[in-house]
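The chain that follows stands alone, in the form predicted on its own, written as structure tokens.
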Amino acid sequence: MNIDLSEEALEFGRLAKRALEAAGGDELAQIAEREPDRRESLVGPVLAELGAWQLDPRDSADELEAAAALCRSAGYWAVSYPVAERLCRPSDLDADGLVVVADPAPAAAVGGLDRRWAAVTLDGRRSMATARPMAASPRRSAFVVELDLESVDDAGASDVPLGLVLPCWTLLGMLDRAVELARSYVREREQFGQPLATFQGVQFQLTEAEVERVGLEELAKYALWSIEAGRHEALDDALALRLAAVEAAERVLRVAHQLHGAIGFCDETVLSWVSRQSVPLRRLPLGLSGTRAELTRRLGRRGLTGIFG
């Protein structure tokens, strides 16, 4: 079992990261919030030029790993665009992307995009989804809208693991950035005549955040490998990854905000934007307690296998 991403996938992720930086970097999310009509044009063409939309994560392990690396890079810049969802598009439906939804109130962060969406529930029921108009401003809604579903079939069991795992890679990229921002902040800020980074309490907090981030990275690699290997437990592994991702996000972002203090919630800091853009990923299709309940229901008394066990 080799859970490390290939060098080709890592290089593709680095190329995507640089391309998004050149396109605006941190300003991409800010512009999308101010001018929601530009949400598609800010990111879509950049990734199209890289060949991102030609990737088929279902076709080969190499393309799946490249898709994961791309999602991580998009998360690093907290781009306000459903990159993972577009990469998850089903091959047998006329749709530009796929979202995993939960009953009874399906929703996704796809507001303001003129795209065709497919939706799949955790039990594999697929539908064509129509996004309702945004009921609140992007700042308040993070582009999350309710979906109207038109049932198609029950053939989406294989779609669910992919639809859960790739957004976790986006969230991982956001945590990469949150830890980086926190580390830079405490190195630059001084208290009592010395950098905050020299205080033992601050070092402990940074270590806690980094342990969470690195642990999530390993679990994300394993869940991706589980899909590559076609394991029967791929959905269990995907749900376990999502649970770990939401827990890690809460802890890492808590530490980052604590170290920044009140300024971390102001738009002048990048952390504020990263934190806000992470909310849909942490809450949809299920939040922490909902994900834990679904995983518990599926596992019963048999438990997890592999490194999750």
The other form holds:
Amino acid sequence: MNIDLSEEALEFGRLAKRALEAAGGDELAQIAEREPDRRESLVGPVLAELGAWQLDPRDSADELEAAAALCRSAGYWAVSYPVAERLCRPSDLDADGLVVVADPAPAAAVGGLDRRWAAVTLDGRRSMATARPMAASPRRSAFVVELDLESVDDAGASDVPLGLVLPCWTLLGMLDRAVELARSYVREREQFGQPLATFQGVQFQLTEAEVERVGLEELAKYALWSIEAGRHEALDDALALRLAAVEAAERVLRVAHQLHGAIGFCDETVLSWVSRQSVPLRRLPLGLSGTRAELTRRLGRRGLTGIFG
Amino acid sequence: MDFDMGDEVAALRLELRALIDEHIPPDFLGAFTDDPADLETAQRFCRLLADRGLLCMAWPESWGGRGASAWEQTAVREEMWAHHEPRGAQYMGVNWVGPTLMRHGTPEQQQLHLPAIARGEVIWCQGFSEPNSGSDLASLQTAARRDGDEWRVSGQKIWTSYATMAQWCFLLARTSKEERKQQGLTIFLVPMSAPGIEVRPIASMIGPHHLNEVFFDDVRVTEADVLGPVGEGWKVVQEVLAFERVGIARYARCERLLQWAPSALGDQWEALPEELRSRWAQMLIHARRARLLAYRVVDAQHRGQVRPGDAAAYRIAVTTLDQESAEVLVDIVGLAVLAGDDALRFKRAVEDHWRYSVSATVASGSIEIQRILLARALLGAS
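Since the one above is the form predicted on its own, can you give the form predicted in complex with the partner chain too?
Okay, now the whole complex, with that chain kicking things off.
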């Protein structure tokens, strides 16, 4: 048993976090929304310098873990860039990245980027995807655009778990940040003459968020290992992770918003940006109900692999 | 990363399951039922495990164990709890009374108690909670006063599991009043046969023999029965509670019952409402999540790290899972016509799980206490 990412992967994640902070940190998402044309140039070169695009998560466990750590750091800063999706690029297609899509309206948060995208459905049908122009401002759309698909083949079975799992690591990074922001806010903010953190009702809400966050962290590591180990249940594990991630995001962000009060909606707080950047990750390719229905259908009567399954 | 416990642990699981198959009746739902045969079954099973070196395999070799790895110990906890704890009350002696005696006991106490626990011959109960001291355990009133070379204990304990059948009690009593209520507490190892002890069972929905009151009326205890320094029992109790918090693998029974449901229902499984099967799938994820959170605590402990926040997060997740999975399983059972041995066993096991799960967020430190501990880890002392 070894239940942690490798030290090299963790170090790579820390380096990426510092590099993204130096490049603008929390402001990256704000600038991208204000100046959508800079979406690529704000983040792409920083990650290129780090060697992110040399990583091949399909090649080795070490690179897969480094990719996961990088996604988590990107999530922490809520960077408005499809880091996980670019890391998932297929090696045998002429594409810069891969997105998992679902019928009837395939979409992804790839608006405003001059990149070639491959798409894969949950049942492994691959396509080349052309992003339509953004129909709404980034503030409204979070860069989500509809995709036109041109069918390629049915060989994407191994793309799907990876394409589901890495974005969950991005979402995990966002939840790390949301809990950190809530912790910090309730220590500082005083009402009735004392910090909010001294009220047990506030403390208990925070613990609910933390249990969701650490539980998601463990499931994310497990699903990553399932890919690393080439287990044939990797897709079940990826869908299970995705369902838990969407559920955790709902709970953690609800708590973080509640504890921030009205200031949490405002552009001046980081939480507001983290919260809105999380939306595409939570809704695409399928939201809570869609993911749950898909997982239930797949599990049938065999259940999830575990001690007794 | 590697979430596979390895071949040795897999072989151990198979060995334990084979022994359970052979020696535990398929209808067994724990040692503490109205049928005395269940207790006898558990006692026999403990001796069998002891003979094979499986009862105390986590213990060091010097005390008859085999120094099992943290993951072997985890597998034993999982297999036993999943199969309705066929060791009966022995898990208390094995999991924390024994290890606590190894750390704090005198050589004489160790010689008296450890071999008996290792042989599976003795049942312990835990004299902690009192009518007015539940979550606020340190406020307890049961008092031990010196009487020459001896001690005299008077007071009342409550919620004491297995007290009707235990030979020994791990008792926490007040020996002096100090500035802080955590000071002046002492642990006594009290024979339950001592004159002045009266046990009264409390009928409850979680099953007979689980809950009792224990009255101590001027009970004579010798100096040799004091565990650790007088007045410093609270530190020892903190250790005990830490052992206990990771001691029960509740998620394993939840997972086993959830995985059993489709085969128990047979063709009726597909006829269940999709919404219910979705809840079932979600519970399987929550069971996996609780299991992985337990592994996070075990892994940290194994590396000598103490992370109270993680232990509390695990306890919150696993006790909530216990109750939520019980509700889903009861819903599943309610929508099926169950006939045949396997289906009826499943139904009885679910019914037992549901009744017992009501205690999950209360026993061994309530979920509120776990939230306080986790909040403390997150926010410091504020």
